[in-house]
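This document starts with one chain, in the form predicted on its own, laid out as structure tokens.
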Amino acid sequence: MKVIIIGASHCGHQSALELLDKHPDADVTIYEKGDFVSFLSCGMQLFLEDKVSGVDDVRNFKPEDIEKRGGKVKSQHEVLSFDADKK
């Protein structure tokens, strides 16, 4: 099974974890347009108010967390379209 997840926010991360837990042989890849994966939008206020010490404190996961489970994370990859019929 091959699964492509578009967006490395909390939803993308959680989807990848669920798939890799239930289907460890699946080929799971997350594509993220930006260079910073897993930004917690609710962490923006904490960061701007200096309530967290660094930008990594507003991450939900690091790419290595998915890669350790056999998944892949491709940052700086913008998905413009996909053809579900052709997979």
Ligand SMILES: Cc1cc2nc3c(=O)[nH]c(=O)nc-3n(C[C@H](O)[C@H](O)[C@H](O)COP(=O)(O)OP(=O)(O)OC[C@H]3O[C@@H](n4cnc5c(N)ncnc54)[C@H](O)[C@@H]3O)c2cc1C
Contents of the next structure:
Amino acid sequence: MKVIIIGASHCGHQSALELLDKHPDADVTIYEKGDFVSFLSCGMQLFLEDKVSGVDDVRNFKPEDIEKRGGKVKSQHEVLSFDADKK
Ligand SMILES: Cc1cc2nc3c(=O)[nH]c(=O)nc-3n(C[C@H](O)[C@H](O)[C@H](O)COP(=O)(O)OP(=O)(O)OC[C@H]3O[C@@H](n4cnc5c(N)ncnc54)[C@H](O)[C@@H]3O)c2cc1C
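For comparison with the form predicted on its own, produce the structure of the form predicted together with this ligand.
So here's everything in the complex, that chain up top.
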């Protein structure tokens, strides 16, 4: 099974975890258009209030977290279209 996930925020992260847990052999790739994988939008407040020391910590996960479960993460890859019929 080959799955692509568009966007590496909360939804993309949770989808990848669920798929990799239930289907360890699935070929899962997350495409993220930004250069910062898994920006935690609700963490902005914590950063501005100095409750999080580094901006790099304002995220759900790092690419390595998905890669060690067998998934792939491609940042700076904007999906412009996809052909669901032809997979
Ligand atoms: C200030 C603030 C505080 C919040 N506080 C909370 C809270 O306390 N609790 C809570 O539950 N929720 C909170 N939220 C909401 C929560 O952050 C959002 O529900 C969550 O970010 C939604 O995640 P998402 O994955 O659906 O989409 P998004 O966060 O919108 O992410 C979409 C991702 O897809 C990427 N993308 C989009 N189009 C493409 C494309 N064509 N190709 C490749 N990549 C693409 C984007 O770059 C982005 O990384 C807060 C949000 C904000 C802004």
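Since the model is a prediction, treat every value here as computed from it, not as a measurement. Whichever C-alpha set is largest while still superposing within 1.5 Å between the two forms counts as the rigid core. Residue numbers count along the first chain shown, from 1.
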Please report, in Å, how much the Cα atom of residue 48 moves between these two forms when the rigid core is superposed. 2.5
